[in-house]
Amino acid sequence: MLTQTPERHARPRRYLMCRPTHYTVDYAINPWMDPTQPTDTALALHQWEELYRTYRRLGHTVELIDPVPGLPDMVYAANGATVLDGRALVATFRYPERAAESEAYQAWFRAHGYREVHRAGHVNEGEGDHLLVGGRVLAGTGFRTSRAAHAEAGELFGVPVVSLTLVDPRFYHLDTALTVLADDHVMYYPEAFDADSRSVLRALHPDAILADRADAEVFGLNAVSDGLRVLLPTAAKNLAGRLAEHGYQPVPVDVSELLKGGGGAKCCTLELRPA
């Protein structure tokens, strides 16, 4: 328990969001998904419909990007972009079953004015794997967003890139295993993570939450938070007290059909940073 509890502070976001209109889990690209189990796409939008309506409650803004027939993985709008003043880093997806998902976001952001928008030459998932905390980015790989996409994205928007390897496969991207909580307050699993990039954790979020190893597997921390108001899976219970000790307002959503493909909240939400 925190000797003095932090004020916290909510700042209005812009989202992007994609509805599971098509989803379905038809093949596995992720230790989540099994083709052999059912989904239930109309379960599904009503999840997905109940987060939307969340981020409107709480004041945030959400644009909508059409899906796409053959695309069932396009509910996961993060992987789709990382989006830092005003431009937009799209999207190289590792595997041919996402590959077309690029065409639809590029055509996106052309479309609704961005001055500057750029497909990725390396092996990139967008905020799945590129998350801004503190004036730098957090940047994944291990399993998806290659390193060399790390130094792309640093050139483009001219903030540090500070390299992160994830080694469980389950948690495949680096917002399965890292939720940025403030501008400068981070929660994750540690076991996620190599020895280096722990190491590299704790000298600069010596403060941060660390999820237990239910919550993590539960995706508590595929997590979205706008400074106060954090938005997690109803099962990640522990980390919901944990983030009510520091301050927070947990705000728990089902979202446990999307799991089935390996997403979450975030995995379903990403951030439009404007200029």
Contents of the next structure:
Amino acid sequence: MLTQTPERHARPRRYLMCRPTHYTVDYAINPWMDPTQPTDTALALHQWEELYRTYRRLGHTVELIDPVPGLPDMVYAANGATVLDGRALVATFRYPERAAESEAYQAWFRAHGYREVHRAGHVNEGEGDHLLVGGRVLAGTGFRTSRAAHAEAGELFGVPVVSLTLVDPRFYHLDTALTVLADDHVMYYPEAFDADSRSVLRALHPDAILADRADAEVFGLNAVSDGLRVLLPTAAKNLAGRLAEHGYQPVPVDVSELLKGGGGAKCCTLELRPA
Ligand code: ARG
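Given the form predicted on its own above, I would also like to look at the protein as it appears in the form predicted together with arginine (ARG).
Once more the chain from above appears, this time first in line as the rest of the complex follows.
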């Protein structure tokens, strides 16, 4: 228990999202995906609309990219790019099934006035593996984004990048194992990282909230915080309680249908950080 609950402050955000019009699971590139199980596109759309409306109700701006037929994973907009200081580093995907998304995201940034739009020269799954916190980027590797991509991101954005290695295939992107809650505060699931990465995280964020296996298994770490309000899956009840103890306001969202593709609220949300 904390002796004093810290005061938290919301900052209005700008997000990019993609409607799951063509959502389905017809290939498997992570352990959550099972193409033999049916998906309900109408339900995915309904849950996504609810997430979209929630951001707007909380005072955030949401921009939209048109979904492309045949790209069912495009709804996971966090993977499209990393955007910092008006610069967009567009993803280069690990698997061919998602490769064509890069073109669509690149075109969107070009059309929307970003002063620099670069296509990653190495496998780089955008904000799924690059999270800005404490003036640096925490960058995941192990399953998707390559280590060489971390260095490329550091050079482009001119900020320090700290590489973290993921070891549990269910938590294959950094944003499935770690949430940025405030400018210098995070929560994470330690078991998703190798021993070295755990020590790095302990040193950088001694005050982090540590999630347990039950929290992680319902994708509780795939959460989105504006500094005060934290959108997280309805099923992450224990984690919601912990967040409240730390001064945050948990906002439960049901994204169960999108979890069949291996994504939650954060995966559907790319933060656009203007110049
Ligand atoms: N089916 C997608 C994939 O495996 C899910 C992506 C989830 N996105 C995320 N930011 N974790 O690539």
